[in-house]
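We begin with a single chain expressed as structure tokens, specifically the form predicted on its own.
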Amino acid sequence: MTSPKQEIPVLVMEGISKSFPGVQALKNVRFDLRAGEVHALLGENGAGKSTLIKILCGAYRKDSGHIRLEGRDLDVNNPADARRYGIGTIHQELMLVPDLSVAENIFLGREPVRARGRIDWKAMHQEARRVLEELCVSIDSYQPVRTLSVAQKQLVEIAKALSQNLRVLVMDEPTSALTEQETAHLMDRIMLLKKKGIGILYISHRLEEIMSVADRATILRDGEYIGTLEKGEISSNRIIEMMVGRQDVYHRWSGQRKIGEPVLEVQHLTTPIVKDVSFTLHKGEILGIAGLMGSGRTETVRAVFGIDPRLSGRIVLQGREISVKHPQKAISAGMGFAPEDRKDQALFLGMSVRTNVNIARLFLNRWGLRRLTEERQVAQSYIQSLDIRTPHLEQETLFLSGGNQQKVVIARWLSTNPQVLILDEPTRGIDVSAKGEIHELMAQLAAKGMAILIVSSELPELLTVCDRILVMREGQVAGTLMACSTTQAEIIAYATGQLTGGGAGETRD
């Protein structure tokens, strides 16, 4: 048998090189590809990854190199190109019609027909069949899209992508959404395209998941080529090391903070998701929220700020029951909130840094118009402090990077002055030197003695910036944890119901 070092790739990628205006984004970048592996592709937000898999895809024209799919040279000039040649991608956002039936999203373009140009349903219907079989998918061939779950949709996508003699599969982010259920079911998937000899290029941010399905894993850095790890070379520390040139990203913060008095008291909050929960967050502390999906985490704060209804319950800012009954409410009494999603419930990402950093408290003059000068100043003065990498204050917050995307969010409720700043995973979807630095930003925000609530699905994200943690389970406290005590198994056994009782409660040291 051949070992995995003497293979033949199926994908090969050598000098490949792609400039924009003023930015060299991939300087003589290689990668190869072997059947049946997972080859994990890795570097920081603006390493050059997506530039390389959309030349790869037919997205992007590349400027110099060579792209050989098994010993033969292509020429990718479009998406079509690659699709014809076997190449399927499976992007971060999923590319389906959600009005269309799972088989006409497989089939979308590539209909089976009949004579006369009509399409053969039928024969559409049982290939779609025979493809989501092929993947041990029982989704109905007839089923709208809408009506499936994120991970179901990728399911489709994937399915779609074998429909078409697929060799190499591109997998961008797959994981974001998913639960720990489903990436084990999408996991069991990637064994079987494995078996079938297909090529799958891994893009995650998610380095234990990596750890995990990777066979190998290549490392990009500012658009240039920094190595390739074999299996058993692949490490948390070692791959950060390569990705940031230094492996001190995750720290738990140094200094110290001086835990105070009460900011803010939840009391009972009841949804129809949350029921009957309780906490106290101080100043000073970082507060985090841990649980499984659908426990009811991003609801509860939700409730807190506004945006979705109570039943019943009381919310107490600074000693002072508050009616919060829109984020209006909340912004006025002091608290500020980024929700999960950046892109789709927070940023105007076609408007600038400048706008997106002032709009929770425009400067108005006395006739009701924008004072520019005073946005100008605040916006700068937040590109300065939060070091938001972007070429100027105009610049359209599509175009920054997921981290500094993030930077602007934060910057927009720092502006309006807090006393509780509610983070709803605030480092979803950023690599890991940016989160290094919203960590450390979250440390000296509540050293100062401003009041945080964090959500987040990563429990080392958790133990590396909280005081407390707060675990959820069906909408209700399971126990409450001091952060510098517990472990990650101790935390999953409350939140799956292996432990109850409460944990450390409210207490404190």
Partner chain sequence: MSGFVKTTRELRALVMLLLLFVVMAVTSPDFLTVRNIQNILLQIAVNGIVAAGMTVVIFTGGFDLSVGSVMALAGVLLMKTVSLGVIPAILIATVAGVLVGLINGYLISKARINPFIATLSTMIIIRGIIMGATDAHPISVWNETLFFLGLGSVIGIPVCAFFLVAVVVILHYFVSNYRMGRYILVSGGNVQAGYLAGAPMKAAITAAYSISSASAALAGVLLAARLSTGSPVVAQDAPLLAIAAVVLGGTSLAGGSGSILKTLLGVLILGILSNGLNLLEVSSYYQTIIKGVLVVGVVASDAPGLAQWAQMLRRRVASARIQREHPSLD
Second form
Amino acid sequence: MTSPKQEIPVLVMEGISKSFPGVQALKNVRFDLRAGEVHALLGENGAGKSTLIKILCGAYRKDSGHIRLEGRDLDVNNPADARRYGIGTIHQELMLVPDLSVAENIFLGREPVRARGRIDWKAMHQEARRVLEELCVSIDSYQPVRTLSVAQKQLVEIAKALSQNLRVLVMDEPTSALTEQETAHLMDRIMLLKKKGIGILYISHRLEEIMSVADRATILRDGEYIGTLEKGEISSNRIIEMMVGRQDVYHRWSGQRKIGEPVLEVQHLTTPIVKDVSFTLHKGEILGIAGLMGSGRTETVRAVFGIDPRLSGRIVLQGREISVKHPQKAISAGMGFAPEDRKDQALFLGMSVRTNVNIARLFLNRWGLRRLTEERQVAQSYIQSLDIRTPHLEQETLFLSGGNQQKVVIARWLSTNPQVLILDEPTRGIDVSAKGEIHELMAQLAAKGMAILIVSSELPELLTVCDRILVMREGQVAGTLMACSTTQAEIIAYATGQLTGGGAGETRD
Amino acid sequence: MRQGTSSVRTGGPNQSWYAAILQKYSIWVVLMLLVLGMGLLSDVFLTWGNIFNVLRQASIIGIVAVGMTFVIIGGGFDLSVGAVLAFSAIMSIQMQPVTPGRTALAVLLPLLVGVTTGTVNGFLVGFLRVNPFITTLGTQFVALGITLLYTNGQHVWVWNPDPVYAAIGGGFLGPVPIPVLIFAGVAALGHLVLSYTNFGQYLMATGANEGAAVLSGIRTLWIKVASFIIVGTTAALGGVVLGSRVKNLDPTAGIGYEFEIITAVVLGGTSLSGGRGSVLNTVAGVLILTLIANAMTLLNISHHYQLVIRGLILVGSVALDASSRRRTA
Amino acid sequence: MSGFVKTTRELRALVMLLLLFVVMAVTSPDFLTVRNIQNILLQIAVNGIVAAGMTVVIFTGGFDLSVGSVMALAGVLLMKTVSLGVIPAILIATVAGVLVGLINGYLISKARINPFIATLSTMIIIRGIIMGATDAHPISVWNETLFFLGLGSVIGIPVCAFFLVAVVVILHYFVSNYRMGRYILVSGGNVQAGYLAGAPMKAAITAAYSISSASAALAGVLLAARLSTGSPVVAQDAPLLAIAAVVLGGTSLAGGSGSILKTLLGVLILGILSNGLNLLEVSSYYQTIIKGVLVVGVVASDAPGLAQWAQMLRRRVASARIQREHPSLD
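Please give the other form, namely the form predicted in complex with its partner chain, since only the form predicted on its own has been shown so far.
First the chain shown before, then all remaining chains and molecules of the complex.
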């Protein structure tokens, strides 16, 4: 595999920097890719992986730096440019047109035509069949993409890449929605692409997958280049060490929290995705939910908060069963929920900080009118206590940085004085210092007796802030672990199904 | 993508709050300039008589535009207001309000119709999530058909109406025409509800980001239904005022009202993507449109070409809104 | 499950058409006469051509409300220029229609205005212009060729019907076999995917609106020819009828899928319904109401809300059954 030809990088990115208002997303990052290798790009959420690949595929423009393909400087301004240079991307969200056939999707934008502009269907399907055969895939080229499974759609995307003489293929979390068996199939196809000399930039959260497929791995942290591991050096310990880096970011809450009586009991919760999930959350406790993407973490908390419909199961808050058919019921029962995607699901971007803080609990006078003074006072007090950096109360939240936006969302829930606060990926896309502040805040709230449920993909985060960690796998609880005695490896083992049943944390209940 | 924008939007991150307020109500500056300009061009324009005349002309459109502001802020749209307005006006006249008792019917029954059509539209859009344009395009034709059926396609009129009924559309309180007072009342109430009640805030939130609104505990479906009931009611109220003013109406009279109303709201800066808007600015939009119509009539521009200008204003203000949104998003 | 839903939607139009046909054939002795069938063909031709064009716009996920005004515009232009000869007059009318389509396409794809508002505006503007230019008076011109186009027939089949078939076949062939036609579908199915693949999405959207306007102009020409009159006030309800036909035929308003051939089914349903109501001497006022209810009803039956509620209900029932059958789970 290490012929000299492969040592010459086909793609070089050097000195790439990119900043957004309030965040320096990339600082002088470099990355290179050899022909026919799989080079993994690793880092926690917010480390800058997605920014880097968006620059490469033309969705973002870099502030500075060079991109060179086979020694030539590239100027990638839009996706069409990137494609012309032979850089293809398989986005996490697949870019297929549901009602067109497999062949049409493979050749979208490059349809073979006969004289007078008519599409040459015969040639297109023939060519599509050839590519699909080359991939050892048995999908009918006439089938509409709508009818395919996610894994099959993924393969159509690969066929699309294979059919257009790419030099570089970016794969962003290609396995996030696949089962293990489908993942194995995908890996075979990736080997095939390698053999054709295509350089693959591979992003995944699953370390075991990286270890089996990657030839090299580059690690980013907080927008900076940390290092590149060669095939022999790749091990999960090394990777985690480099990804997490400075241990001082996550200094464990040292004080002993007093964990009180049960506040929230979820019993046999079942939704179309979640299967028979039960857990108990105590006063002053921080309970983490870990699991791979698609394991039902988010769906669990969404059902608890009444967003997704429940099929069965009970939710008991302070000894009383509550009926959460709408988030409004959950809120009035004493819950708060900061969702996964701040901008899409939590914030009213065009509205002021004041309104965003107060929307879940408006102050009304006896004539039913809003007490604006009260609203201002509340917003002002949270701006101070949570250190939200905004020029004034009426600032639209659109203009705040990610960390400050998240604090606005948390302030919204604190103002309702909840007993249970649910945080779904609270620090995604937030810079390190703001992350620390949010962790500190959670610890303080728990110390005051609030019960906190946190969903996170960052295991170090969970290990830092939680008392117990619930690991989910395929919609079910795989295990419950005590944060003080478990390790990342153990959590991953439960999340991937290598370990099953029980766990130390269950004895608590 | 969204976080990667420099803040080129007018009123960027560090704009002071008073500049923001000035920008928010800039449409009033336009209105003032228009009034000044017309005052300079015409001797009679800036007399109380003419001012109240313009306001009276604006009142029917204005009443419904206040309701339309609510629907559009909530992310909806209502094309059926013209037909509902006409139906209410005709029903009001058909009640033959020659006695106080019949006058009460002539006011209340149309309002009931307004509430009903609003509820139907709201149910279709809010609960079944049918596209609001299609829904109200359909209900517009249903309302038109019912109107034609109800009148058998004939003119309706009332002789010697009860003085109270006649006053709704034609009376004065001191120098101020009653329709103007009704318009002012509806606008004041609308502003109060939109800016100072939790309903108003919930409506804005629903229009701005429905998913986030649900997560904040807002019953968005009911909020949407309520916004359609509001516009239905204002359309019916506008119809009653119209009926009382003309006392003699053709069943197809309502066609075209909806464009004027929508144009006024959009001109007032209410965003068609929902979540942003103000009743006060809608009032300014209504007044500007009426003034322009007034000026065009003075300049002898035919009614038909006035339509053209109105269409241009509509598409122009939407394009402006779209481009300002694109710069931020 | 989705396959099942899809087939029911596809079958729905056929079943409705057959039912309507049988009911009419049984209840009205005048229905199944050569004369009446010719009449139906004559009536559906104009709406059918508009609906075929509207289908192309709905493929992009948009709407075209300006079709009624474009029809009136084409009719008026035809009558104003017929002295130059029939073919030049038809060409002028059609070119005017295409121009409107280009404007709509620009407003929607470049200025990114909501298609409903953009075409609502052009609808008012065009209506205003023709009303102003004609002072709201219809223009009547007698021309034998036009009369033949509008009301004549060949081997017993109205000429208009040939036009309808031609438009449907040409548009269907174009959308099925040419790149631009496919891109129109792509722009409604996943515009981001098209953009990333380098397919010209803005051009496709503009093409769709131009096709819609050109079809509307042709329909306006036929209508004016039939009446020997170009009236500035005709076809106010054309967009509603066209959307009704498209939706009845089973093309989804979400865009990205559907077929112009299906729309032909919708056109037939509407035509037979309208003809039947006439034969049964139902007041035209009821017909207006029925059309409105039909549009809302059919769109509502495809609305996401309804599907979601039905799915929730099904799941509730299923899980209740599981619990009943396996009480040990709880």
